[in-house]
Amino acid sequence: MEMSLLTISYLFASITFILGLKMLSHPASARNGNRLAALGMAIAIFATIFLYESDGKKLGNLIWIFAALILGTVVGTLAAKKVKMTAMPQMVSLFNGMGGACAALISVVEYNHLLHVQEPATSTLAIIFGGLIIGSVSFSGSMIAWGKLDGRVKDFVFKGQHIFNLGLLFFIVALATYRIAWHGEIWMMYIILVASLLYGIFFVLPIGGADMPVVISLLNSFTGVAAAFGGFLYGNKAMLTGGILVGAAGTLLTILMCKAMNRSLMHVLIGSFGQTSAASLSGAASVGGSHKEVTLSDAAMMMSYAQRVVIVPGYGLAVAQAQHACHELEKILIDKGVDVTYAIHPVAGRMPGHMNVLLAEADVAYEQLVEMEAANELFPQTDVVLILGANDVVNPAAKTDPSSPIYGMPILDVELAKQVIVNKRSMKPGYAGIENELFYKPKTSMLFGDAKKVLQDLVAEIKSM
C-alpha cells in the first residue's frame, strides 16, 4: 500500500512540474505555476523520506536529512530575498552548479556503494558514469560562468584550446567507455571525475560576456540530463521528469539563443564560443567621431509630443533599479496620447528572460513587451527610441564590423528610428568590452547620468509641460 502511495505522490510530482513549467510561459501565471511545481516537489521529498523502503527497510539517518534540509531552506530563501536584480544571473549560475554538483555525488555515493555488493551491471554503470560526467562539467563551469559574471573570473584563452578541449572531452568519454564496458579498474571513476571538472572549467573559461546567456542556458540543460540520470539510477519517477524537463528546456533555450545570437551550438560544445583575438577587440574598439549630449528638457519635449515611443531596457536599467520608474514615464507617456512599448532583446540583461522579469516586476503589461523581431518592423515608424542602458545588443557592429567579437549576432534596429536617446553613467564599453558606434551617429543623443533619476526627473519635467 505504501509503494502504491508513493507511485501516486511521483505521478503527481510530475503532473505539478509539467503545470508548472506551463504556467512559466506567461507572467500572469508565473508565479502561480512556481509555486505549484515547488508543492510538487515538498511532495516528492517526504513521500520519498516516509514511504520509501529498500529490501523492508524505511530511510534512516532521519536526523541529518531534516537538518540538511532545514539548512538549505533556510540558505536558500535568504540568498533568494536579498538577491539583487542585477546579481540574479549569477545566483542561477550559482545553484545550477549545485544542482550538477548533486548529480555528481550521487554517482560517486551509489558507485562506492555498489561495488561492495559486487560488480554493477553494464547497464547501471553507464548511468553512473554519464550522472557523473555530465554533473560535473555542469558544477565546474557554472562556478566558472557564476565568476565571469561577478567579474571574479576573466577571460582565458590558449594556442590550441580547441584541440586541448575535444583531447580532454575524448579521453573522458574513451576511459569511460573502458570502465563500463570492460569493467577496468576502480579508481578509473575518480580520474574520470577529476578529468570532468577539468573540462567544465576549461569549457567556460573562454567564452566572452556577450555570450554567456547562451551558457547559463546550456549548463542548465546538463544539470537536468543529470539528475534524469540520477532518476534512472533509483529508479524514482518524479526526480526522472524533473531531470528531463530541466534538460529538454534548457536544450530547447539553448538552441533558441544561439540563433538570436547566430552563434553555433557546435563551438559552444568545443569551448571556442565567444574567443576573439586580440587584434580583432582592438579593431572593434576603435570607432571615431564624437556624441552629442541632449538635456532633459529637449528629451521631454521630444517624448511628449512623439506619435510612438519605443524604450529599449538593458542591464543599466537594472543595475539602477529603475524599473518602477520606467514604468511611471511610461504611464505619463500613455496619458498624453503616446504609443509606447518595450523593445526586448532575447539576450538583454546577462541572462535569458532578465527584461522581461525586471519589467514584471514593476507591473509593466506583458503585451507592452515587444521581441527583436517585432520590434524591428516598428523602429522605422518611431519618433523616438530611449536606450536605458543597452549596449552590445544596439550596436550596429554586430552588423558592420567583421572583426568585432559580435559580430553576426542579431541586434535591435534602434537606427531606424527618427530619433534615438541613449541613457548612460558614461561612454564606457558594454558587457563584451567594446565601443559602440551607434552613440556616435548624428540621429542618436546621450543622456547621461542614473538611469532612475534620469527617469524620475523626465517624469518631472513631462509633468510641468
Contents of the next structure:
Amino acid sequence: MEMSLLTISYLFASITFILGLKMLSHPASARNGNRLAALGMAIAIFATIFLYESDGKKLGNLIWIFAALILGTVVGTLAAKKVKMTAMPQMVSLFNGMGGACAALISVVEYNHLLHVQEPATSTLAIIFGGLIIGSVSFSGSMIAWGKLDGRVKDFVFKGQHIFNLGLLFFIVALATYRIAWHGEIWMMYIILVASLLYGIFFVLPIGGADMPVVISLLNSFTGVAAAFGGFLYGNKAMLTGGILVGAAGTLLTILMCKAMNRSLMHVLIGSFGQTSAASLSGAASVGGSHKEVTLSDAAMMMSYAQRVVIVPGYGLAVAQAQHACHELEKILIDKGVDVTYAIHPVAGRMPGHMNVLLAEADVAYEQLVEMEAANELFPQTDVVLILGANDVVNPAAKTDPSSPIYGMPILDVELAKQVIVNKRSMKPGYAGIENELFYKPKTSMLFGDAKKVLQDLVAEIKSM
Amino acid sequence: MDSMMNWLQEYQEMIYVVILMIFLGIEVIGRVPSVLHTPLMSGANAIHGVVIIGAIIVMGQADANNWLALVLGFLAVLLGTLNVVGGFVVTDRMLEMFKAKKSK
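Coords for the form predicted together with the partner chain, given the form predicted alone:
First the chain shown before, then all remaining chains and molecules of the complex.
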C-alpha cells in the first residue's frame, strides 16, 4: 500500500517537472512553473524519507537526514536571497556544482556499500561509475566556472592542453572500463574519482570567460545526466525523468546559446577562444588611432534633442548596478519626447537573458526591449546610440576581421546610427580580450566613468537644461 | 551479446523513459524566448537537484556505525538540498522581477 503511495508521489513529481519546465518557457506562467516543480520536488523528498522501503526496511538515520535538509535549506535560501542580480550566473554555476558533487558522493557511498556484500553486477557498476565520472566533472568544472565569473580564477592555457585533456579522458574511460568489465582493483574507483575531478578543472580552465554561459549550461545538462544515473541505480523514475529532462533541455539550451554567438560547440569545448584571442591582441595595435571624448553636458544635449535614442546595455551596466539609474535616464528622456529603446544582444552580459532580468528589476517596460534583429533595423533611423559597458557585442571586427576570435558572431550594427556614445571605465578591451575599432570611429565619442555615476550625472544634467 | 540483451531486458522500461524524456525535454523548451534563457537554465538546474532522492536513500541505508558512509551521505544530502532549495529560490527571485513589471 505504502509502496504504491510512493510510486504515485514520484509520478506526480515527474509530471510537475515536465509541466514546470514547459511553463518556465513562457513569460506569463514562468513563476508558477518554477513553484510547481518545487512543490513536486518537496513531495518527492518527503515521500522518499517516510515511504521508501528496501527489502522491507525503512530508511534510518532520519535525524542526520533532517539535519542536512534543514542546514541546506537555511544556507541555500540565504545564499539565493543575498546574491546580487549581477552575480546570478555564478550562483547558478555554484548550485549546479553542488548537484554534481551530490551525484558523485552517492556513487562513492553506494560503491562501498555494495562491495561490503559482494562485487556488484556489471551493469550496476557501469551505472555507478557513470554517475561518479559525470558528477565529478560537473562539480569541479562548475567550481572553476564559478571562480572565473567571480574573477577568482584566470584563464589558464598550457601547450598541448587539448592533447592532455583527451589523454586524461581516455585514461578515465579506459580505467573505468577495465574496473567494470574485468573486475579490477577496488581502489581504482578513487583514481577514477580524482582523475574526473582533474578533468573537470582542465576542461573548463582554457575556455574563455565569454563562453562561460555555454559551459555552465553544458555542465547543467551533465548534472542532469548524472542524476539520471542515480535513477537507474535505484530504479527511481522521478530521478530518471528529472535528470534526463534537464539533460536534454540543457543540451538544447547550450546549442541555442552557441547559435546566438555563431560559434560551434566544438570550438567552445576545445577552448579555441583563449588561443586565438592572444594572437589577435598582438594584431590589435593596428586598430590604433585616436578616440575622442565627449563631455557630460554635450552628451546630455545630444540625447535630449534626439528623436530616437537606443540604449545598448552590457556587462558594465550590470557590475555598476546601474539598471535603476538607466531607467531614470530613460524616463526623463521620454518626458522630453525622445523615443527610447533598449537593444538587447542575445549574449549581452554574462548569460542570455541576463540584461532582461536586470532591466526588469528596474521596472523597464517589456515593450521597450528589442532583440538584435529588430534593433539592427532601427539603427539607421536612430540619432544617438548610448552604449553602457557593452563591448564585444558591438565590435565590428566580428564582421570584418576573419582573424578575430569573435569573427562571425552577429553584432548590433550601432555604426548605422548617426551618433554613438560609448560609456566605459577605460579604453581597456572587453571580456573577450580584443580591441574594438568602433571606439576609434569618427562617429563615436567616449564618455568615461562608472556607468551608474555617469547615468546619474546625465540625468542631473538633462534636468538642469 | 547475451549480457547486452539481458541488460536491455532488465532496464527496458527505464530505457523507454530515457528516450521519451530526451524528446520531451527538447520539445518542451524548443520555443523559449531568449528573455527566459537565464531563468530557464536556473530552473532546470533546480530540477536536476532531484538527485537528492538518491542521497537520502544512501543516507538512510547507511550503517549507523559506518562513519565514512554517514559523513559522505550527510554531505550528499546537504549539497543536494543546496542545489534544490538554492536553485528554486534563485529562479523565483529572477521571475519575481518579470512579474513586478507585468503588473504595471
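For the two forms, the rigid core is made up of the largest set of C-alpha atoms that agree within 1.5 Å on superposition. Residue numbers count along the first chain shown, from 1. Keep in mind that what you see is a predicted model, and the values were worked out from it rather than measured.
A44 is not among the residues whose C-alpha shifts by 2 Å or more between these two forms once the rigid core is aligned; its shift stays under 2 Å.
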